[in-house]
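A single chain, nothing else alongside it, follows as structure tokens in the form predicted on its own.
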Amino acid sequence: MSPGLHTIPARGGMAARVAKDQAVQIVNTHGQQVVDTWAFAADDPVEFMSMEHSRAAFRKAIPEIGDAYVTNRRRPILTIVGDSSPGVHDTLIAACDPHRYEQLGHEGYHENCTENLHAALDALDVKAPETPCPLNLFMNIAILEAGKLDWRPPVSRPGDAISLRAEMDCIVVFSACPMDLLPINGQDGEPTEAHFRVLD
């Protein structure tokens, strides 16, 4: 992939190959956009970044700079090396899909992160065996008393960015989440573009 800033289109997805020791920086351009993020081992997409294995590895729901996400084979794949946002990201919530929008009362087709993931991988001629739970960058899911969850608007600001260093050759996939029925992309709920760059 060429150097420079790449656009993750509003409601759409993109994938990039990232070599070991390179970093990928994801920019919340307009400040209120959730970016679902996945990573797959470049030589075997059956191995992928796993939120459930990662939470066990760093022993917290929201990791910090220096923490490494691991794969379903418990190997480090992406390490947080920088974060100019308030650091609120989600590791709990599954990617939206057609069933989710049906449950929320939407009729007809709706863009969704699950299909964005597979379309972005198709563009690289890569097939994922499943849809792993994503790292939901900038998503603000509050864990309340008694363990209840609350879907809240992001607390990120325009231009906030997080940088992740690749610990193996991998394919990283992004989806500018198209959710507009809940306030996860801000109170007005209108999804926007985001951006990313690959850094040596």
Given for the second form:
Protein chains: 2
Amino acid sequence: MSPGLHTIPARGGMAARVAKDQAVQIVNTHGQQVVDTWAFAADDPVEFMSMEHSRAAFRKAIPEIGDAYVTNRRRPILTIVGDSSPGVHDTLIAACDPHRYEQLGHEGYHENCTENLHAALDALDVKAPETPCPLNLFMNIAILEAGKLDWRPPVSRPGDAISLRAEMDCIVVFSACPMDLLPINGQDGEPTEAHFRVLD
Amino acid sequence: MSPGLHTIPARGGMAARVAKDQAVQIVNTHGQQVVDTWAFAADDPVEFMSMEHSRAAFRKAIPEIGDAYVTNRRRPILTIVGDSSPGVHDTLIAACDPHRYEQLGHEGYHENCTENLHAALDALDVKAPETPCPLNLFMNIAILEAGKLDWRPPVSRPGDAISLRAEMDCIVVFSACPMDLLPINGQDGEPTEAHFRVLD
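Could the form predicted together with a further copy of the same chain be given as well, to go with the form predicted on its own?
Once more the chain from above appears, this time first in line as the rest of the complex follows.
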């Protein structure tokens, strides 16, 4: 991956190879965009970042700076090394998919994070064995009393960024979530582009 | 599956075929046993009960009577139709596996829910495409302030039971969690058997 800023197109996905000890910084360029994020081990994508294993590792629903996401083999893969946003991200909710939009009443094709994941990997000639639960950067799912969940607009601001250090050679995938039927990408329901850079 | 009570052996797993509209009742016989639970579509196990899709469907971290778990294709698969326990179950934490016991300092082989899942399916000549995040019945993972998680003993009592109605023909799998290094199966750390029955 060349240095410099790469665009995650609005409603679209992007994948990048990141070497161990490099960091990837994801920028919420316009401030209200959720970025679904996955990571797969470069030498064997059957091993991937797993939200259910990570929550057991850091004992939190939402991790903080210094916490490491782990794989389905419980090895650290991405550590949060910086976060200029208020730190509100989500580990609980599946990526959107054609079924989701159909159930919300949309007719016809709709871009979705699940297909963005697999298309972005196709571009690198990599095949994911499944669709893991994503790390939903900047997504604001409030955990209320009795475990009730509430879908809310992001609390991040334009230019807020989170940096994740790779603990192994891996392939990271981002999808600028195309959800426009719920206010998860801001009250105006308008998905936007986001950006990322890989740092040595 | 014959009617009557079936034993999920302590530290072991069991799978059963359940027809649409039948219910499966899981009994916490001794009161302090976590039962990891999965469900796969009978005609195509690539479709299975998914915690991350279910949380989006019922908008809760922990569902209640009347809520339906859905599959990774967002179709209802198991609905909670009865629960005589205090209703404390977990949808957040991965099944234990050999890596988990190794990281907790155990040396040598240890029974685990992940291998129990696949062995129980093998007995029915079914192959799971992956290891989905389980529904951890009776498991007490408290969600504290700021999303911090705490591993606690079950609050269920001997004989407490939960009933799940099948919304499609499916294969359900149970593992009586063999964790004995954390007090998740009670303060005495002694995994026990549990039971289930299939009801027309």
